[in-house]
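Just the one chain here, laid out as C-alpha cells, in the form predicted alone.
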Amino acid sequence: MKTITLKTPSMEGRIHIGADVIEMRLPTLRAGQKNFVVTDSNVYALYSAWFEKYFSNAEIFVLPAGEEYKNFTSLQSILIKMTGAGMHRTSRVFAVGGGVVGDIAGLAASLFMRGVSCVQIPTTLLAQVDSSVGGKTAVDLCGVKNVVGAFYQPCEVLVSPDFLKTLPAREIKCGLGEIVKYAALNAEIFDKLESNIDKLADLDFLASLTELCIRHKAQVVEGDEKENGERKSLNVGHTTGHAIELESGLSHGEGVLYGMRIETKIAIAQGVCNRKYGESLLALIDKALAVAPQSMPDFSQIGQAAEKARADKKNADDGKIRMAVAQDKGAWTSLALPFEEYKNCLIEYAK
C-alpha cells in the first residue's frame, strides 16, 4: 500500500493506493460511528457480497446509475435518508462508485449538519485517477454540469485496482480521457503513454499510472485548492468536453477526449501550442479514442455544443469562452476566444 498525503487549508487527507487498501483501512474507518454508504445500481449489483461483508450494519443508498441522476432530486433523497438514519456530526459517508457517486455523495457529506467526514472508494478508472481526489463535489442543474457544488476534501481515498477488473471496455476508455489529460500536463506521464501506446487497454499498465496521476493532482490541489490559478490546468479538454458530453450523451471521459482533440487543434491554429508536440498529443488522443471503438459522434450540429460552453464555470463576464490547453510537453496555458470565433473553430476542427 502506498500513501499520498494531501494538505489543504481546509484539512489534511490521505490517499491510499494498492490491492490491500480495503482490508488494511476500511475496518478502521467504519468503526465507532454511524456509517452511510452511497453507491449506484451497477456497483451494488456487482459487489453485493462486498457490501454485505463491509457494510452490513450501515445504511446504503443505491442511486440509479447515470449522469442524469446527479441532480437536486437525488441529493435531496440522500439527505432525507441520512436524516432518517439518525446520522450526526460524528457519522461518516462512504462514496463507493464512479465519478457521479463521488460527486453527489461528497456534496451530501459537505451539507449534512454543515459537514460530516467522507471516504471516497472509487471503483472506476476515471474516479481512481482523478475525480475522487481533490475535493470537488457537485450536482448538475439546468443542463449545466457541476454548476452547484462545494470544495470538500475527503478524509481518505481508498484506491484498489481490484475494482477495475469488472469494468467494461468503454469505462476503460472513459478513464483514459483523464489519464491523457494528465499526459498533456505531465511530461513523465506523456512519455510513459507514448512509449506504451499499444497498452492503452491493458489494466495492469493503466493501474501503474494511477499513482503518477494522483501525485500530480495532489501537488496541484495543495497549491490551489479553490481553482484560482494552477488548478485550472486540470480542465484541459473540459470546456469543449463538457459541452460535447451534454449535447451527445457521451460519457465524461469520452467527452474529454473529443474536447482535447478539438481544443488542441484550436491551440495549434492559434499559435499557442507547439505544433510538433501538439501532433504527438493528437496521435495519443486518437489512440485512446480507438479503445472500445464506436461510431464517431455526429458533429454536424456541433454549434449547439458551443452554446452549452457559454455556461461553463471557467468563463468570465466578457463573453469569451475559456479553455485550458496544452502548450508544450509538461506545459499548459489559458486560451480565451470570442464566442463566435470559438463556435466557428468547433465547426472546423470537429471534423
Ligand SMILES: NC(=O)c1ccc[n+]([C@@H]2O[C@H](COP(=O)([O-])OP(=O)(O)OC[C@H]3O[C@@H](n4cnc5c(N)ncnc54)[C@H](O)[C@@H]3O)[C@@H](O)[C@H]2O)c1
Given for the second form:
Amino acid sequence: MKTITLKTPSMEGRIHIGADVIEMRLPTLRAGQKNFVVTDSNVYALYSAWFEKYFSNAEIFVLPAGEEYKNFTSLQSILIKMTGAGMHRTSRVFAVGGGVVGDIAGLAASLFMRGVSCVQIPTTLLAQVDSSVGGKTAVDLCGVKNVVGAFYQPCEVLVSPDFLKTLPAREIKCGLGEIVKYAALNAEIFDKLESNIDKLADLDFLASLTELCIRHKAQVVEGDEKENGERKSLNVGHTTGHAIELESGLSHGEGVLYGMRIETKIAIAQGVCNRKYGESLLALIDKALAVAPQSMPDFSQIGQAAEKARADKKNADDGKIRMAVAQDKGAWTSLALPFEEYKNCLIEYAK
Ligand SMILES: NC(=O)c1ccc[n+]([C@@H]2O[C@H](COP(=O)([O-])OP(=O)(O)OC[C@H]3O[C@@H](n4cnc5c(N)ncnc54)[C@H](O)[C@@H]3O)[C@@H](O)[C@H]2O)c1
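Form predicted alone done; form predicted together with the ligand now:
Full assembly next; the chain just shown is listed first.
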C-alpha cells in the first residue's frame, strides 16, 4: 500500500493506493461509528458479496446508475435516508462507486449536519485517477454540470485496482480521457503514454499510472484548493468537454477527450499552443479515442454545445468562454474567446 498525504487549510487527508488497501484500512475506518454507504445499482449488483462482507451493519443507499441521477432529487433522497437512519455528526459516509457516486455522496457528507466525515472508495478508472481526490463535490442542475457543490475533502481515499477488473471497455476509455488530461499537464505522464502508445487499452498499464496522476492532482490541490489559480489547469478540455457531454449524451471521459481535441486545435490556431507539441498531443488523443471505438458523435449541431459552454462555471461576467489549454509539454495556459468566435471555432474544429 502506498500513501499520499493531501493537506489543505480545511483538512489533512490520506490517499491509499494498492491491492491491499481495503483489508488494511476499511476495518479501522468503519469501526466505532454509524456508517452510511452510497453506491450505485451496477456496483451494488456486481459487489453484493463485498458489501455483505464489509458493510453488513451499515445503511446502504443505492442510487440508480448514470449521470442523470447526479441531481438534487437524488441528493435530497440521500439526505432524507441519512436523517431517517439516525446518522449524526460523528457518523461517516462511504462513497463506493464511480465519479457520480463520489460527487453526490461527497456533497451529501458536506451538507449533513454541516459536515460529516467522508471516505471515497472509487471503483472506476476515472474516479481512481481523478474524481475521488481533491474534494470537489457536486450535482448537476437545469442542464448545467456540477453547478451546485462544495469543496469538501474526504478524510481518506482507498484506491484498489481490484475494482477495475469488472469495468467495461468503454469505462476504461473514460478513465483514459482523464489520464490524457494529466498527460497534457505533466511531461512524465505524457512520455509514458507516448512510449506505450499500443497499451492504451491495457488496464494494467493504465492502472500503473494512477499514482502519478494522483500525485500530480494532490500537489495542485494543496497549492490551490479552491481553484483560484493553478487548479484551473485540471479543467483542460473540460469547458468544451462538459458542453459536448451534455449535448451529445457521451460519458464524461469521452466528452473530455473530444473537448481536449477541439480545444487543442483552437489553441494551436490561436498561437498559444506550440504547434509541434500540440500535434503530438492530438495524435495521443486520437489514439485514446480509438480505444473501445464508438461511432463519431454527430457534431452537425455543435453550435448548440457552444450554448452549453456559456453556462460553464469557469466563465466570468465578460461573456467570454474560458478554457484551460495545453501550451507546451508540461505547460498550460488559459484562453478566453468571445462567444461568437468560440462558437465558430467549435464548428470549424469539431470536424
Ligand atoms: N469531483 C471531481 O473532481 C470530478 C473529476 C472528474 C469527473 N467528475 C465527475 O465524475 C463523473 C464521471 O465518473 P465516472 O466515469 O466514474 O462515471 P460513473 O460514476 O457514472 O460510472 C460509470 C459507469 O461505470 C459503472 N461502474 C462503476 N464501477 C464499476 C465497476 N467496478 N465495474 C463495473 N462497472 C462499474 C457505473 O455503474 C456506471 O454505469 C461525472 O459526473 C463527472 O462530472 C468529478
